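This document starts with one chain, in the form predicted on its own, laid out as structure tokens.
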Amino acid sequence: MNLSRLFSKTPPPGPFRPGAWRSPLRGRWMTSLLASVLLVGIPFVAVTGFLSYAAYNPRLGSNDLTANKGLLGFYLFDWPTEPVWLYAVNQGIHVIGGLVLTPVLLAKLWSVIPKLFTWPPVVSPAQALERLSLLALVGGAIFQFVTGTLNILYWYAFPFSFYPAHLYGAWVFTAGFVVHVAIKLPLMRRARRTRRLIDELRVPLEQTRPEERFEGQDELVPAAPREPTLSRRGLLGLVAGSSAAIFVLTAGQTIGGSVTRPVALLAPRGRVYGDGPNDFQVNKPAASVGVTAEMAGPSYRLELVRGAGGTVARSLSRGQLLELPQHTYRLPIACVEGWSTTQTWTGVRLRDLAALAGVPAGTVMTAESLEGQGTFATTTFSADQVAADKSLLALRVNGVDLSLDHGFPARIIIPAGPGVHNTKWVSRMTFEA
């Protein structure tokens, strides 16, 4: 079926007209090379993103922030508590991988931009399917990478909630990616065999020539190319160098250490933090959510409740919490934005508090914060998380009391969990009976 007759034979002006795109570096080989990198990298970013969603235990309580998700929010398992660094590594790969792939993605979009303006836009049902997958792929990629980067930078310039939008966008992008790969993989393999990367890296600017037209016709190779101002070696070096620079300037927020952290210049939580016991990252200071020193002062009580809507089984002051058996573990806090920090926490095991409430250790628990109305002021933890040896209601960090910004008088620390679930200023813990 020929659908081209639905459109005018004369293309619109501007980027649709023949000869608008004249770079001699564009061609099937260059596009296929960049696509090969994305074909390896994007699945890692996608899988770690979906695992990050699973780490929130979205089936429990109000943990899921993706309303009306339907089948897009399917959930297969409770997030584990071991190894303790699991979420930090997962989210580090997701965030750093996405940032490092950004120059490759931009180069890939540059390499195929003539295809986005071909005229007529549709000539057959098969081409319509290909262009639809391209729309989902390009639109989804731009949306995911842009909103993800803005979230990392804490710049919420978009008029919607990041969490559901990023989940929905991930599925649109993934669907477009899978369809596009299925359609283009044979062509990509053939195009890669037309040249050898090692040979192209030896070609200087003055010997750079346009690619041959692939199979006689190739809209990526211009009919009247300009003189090159950059070699393919230079273009690939620019992309690789940009990715390497981004890695160096951001990875320190996840990797840590005295060498990498000081150079994390692009990471908002990645630089040097002094030597004080409480001197590490704070995403949400007490003042920003209305928690005051008076609220966390001598009148503070932690209520242990048995059963939803049940009666208070115990009410404990901070002094009474300190009299309970204390346990100390070195555990990370790892945030969705990609940064992590490992500190030494001391407090009461959650399973011991469950026992005080008169319920088994392997019981779902909901923690409420003095924060009141914040997005994560109420968080629900799985039975496995409550029963884990290293799950704490932390009272001290690095040998001193928590600061108010770090959750004084008491905060949750869950091994391998998202940092945002480490609820601060805990005032009530409700255990399912």
The other form holds:
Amino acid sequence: MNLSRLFSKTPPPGPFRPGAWRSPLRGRWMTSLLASVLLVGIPFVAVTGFLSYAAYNPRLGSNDLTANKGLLGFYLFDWPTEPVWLYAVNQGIHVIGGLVLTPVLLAKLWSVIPKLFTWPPVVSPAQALERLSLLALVGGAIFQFVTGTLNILYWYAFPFSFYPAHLYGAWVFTAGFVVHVAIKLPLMRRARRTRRLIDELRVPLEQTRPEERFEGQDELVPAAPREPTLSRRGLLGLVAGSSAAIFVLTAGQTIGGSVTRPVALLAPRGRVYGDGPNDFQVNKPAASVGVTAEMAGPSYRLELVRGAGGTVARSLSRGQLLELPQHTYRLPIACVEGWSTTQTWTGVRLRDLAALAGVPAGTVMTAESLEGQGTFATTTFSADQVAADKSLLALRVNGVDLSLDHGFPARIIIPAGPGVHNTKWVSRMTFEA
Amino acid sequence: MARVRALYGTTPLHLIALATSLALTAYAALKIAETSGALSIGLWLVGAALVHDLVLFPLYTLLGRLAGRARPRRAVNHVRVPALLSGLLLLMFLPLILSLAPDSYRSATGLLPTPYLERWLVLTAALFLASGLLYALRARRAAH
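Now that the form predicted on its own has been shown, please provide the structure of the form predicted in complex with the partner chain.
Okay, now the whole complex, with that chain kicking things off.
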């Protein structure tokens, strides 16, 4: 079925004209090379993104922020507690990977943009469907990159909630990506073989010529190419250099350390708070969630409850908590936003608190914070998380009492979990009976 | 088979793959429709592609072409490359550099986003300086 009859033979003016696109660097080889970088990179960013959803243990309590997810939110397994750096590495790959791939994505879109303006716009039902799915691919890709970046920079310019939008956007993007790869992979591999990267890196500007028309029908190679002002290796170097610069300017917020972190000059979490034991990255200081020194003062009690709506089994002051067996571990706080900070925490094992409440060590537990309201004021932990050696109700950090901003009198530290699950100012723990 | 090909335009496998993908997209769209702010999510999804293709792409092409007029010709990339890198960093880290959300930044970190503008300016200066030095070096070598 030839649909081209629906359109006039002569293309409209502007970008639809043959010969409107004149960059001598566009061609199937260039596109296929950029595509292979994304083919490797995007799956890392996508898989770590989906794993991050699983890291919240969405099956438990009110942990899931995507209420109507249907089949798009899935339960994989109870998120592990070892190795302790698991979530830090996962989010480092997801966030820093996404930032570093941004120039590659932009270059890839640059390389194929003439195809947006092909005339006639559709010739067959097959092409119509494919172009529709390209809208999902390109819209989904840019949507994911933009919402992800805005979220880590704390500019909530979008009038919707980040978690569900980024999860559903991921599915739109993935659906478009997988089918695009399936359709284009053979073409990409053939186009890659028309030139060798190693040879291209030796060609200076003076010898740069447009690509040959690939298989006789390469609409990316311009009909009337302009004189090149940049070599092919120059363009590739520009993309690689941009990615490298972004890596250097952001990765320190994930890697941490007093030397590396300040190098992350443009990362939201590349900043140094000071050199005291409590001077490390804070997420939501006490003042911004309405927790006061008075609430955390002598009247503070931690209530241990057996069974939802059950009676308080124990009510402990901070002094009483300090009298329980203390354990010290070096553990990271790793935020969904891709930054992390590793500190030495001292406190009571969650499973010892379960024993005090009169329940077995492996019992699901819901922790509530003094902050009362707020998305992560209440978090539910899996039986494995409660039973793990390194799961603490921390009272001290780096040898001193927690500061109020870091959760004084007591905060949870869960190894390998998402940062916001390290509930601060814990006032009640309810163990499922 | 041949009839499917003639009607559809290519192999049935292509149709199967796309039908699966589009059905999944439609399912995701359905879930988005049930989310609060559904309309704005949809607008952002489609708008993201439109803003890139019809605003960002023409804008940087135009700027690149303008920079391409720099003379002598070999100076072109010594202007274009640092400008593009600086522009990309500005675009990606705009909310921090222009301090577009100081309240939510402070509510999350306890700090103000004040240093980012100067950091970006210093990076931009360093990029142009390095590019200028390299150009001077090349010009000298060419003169010899």
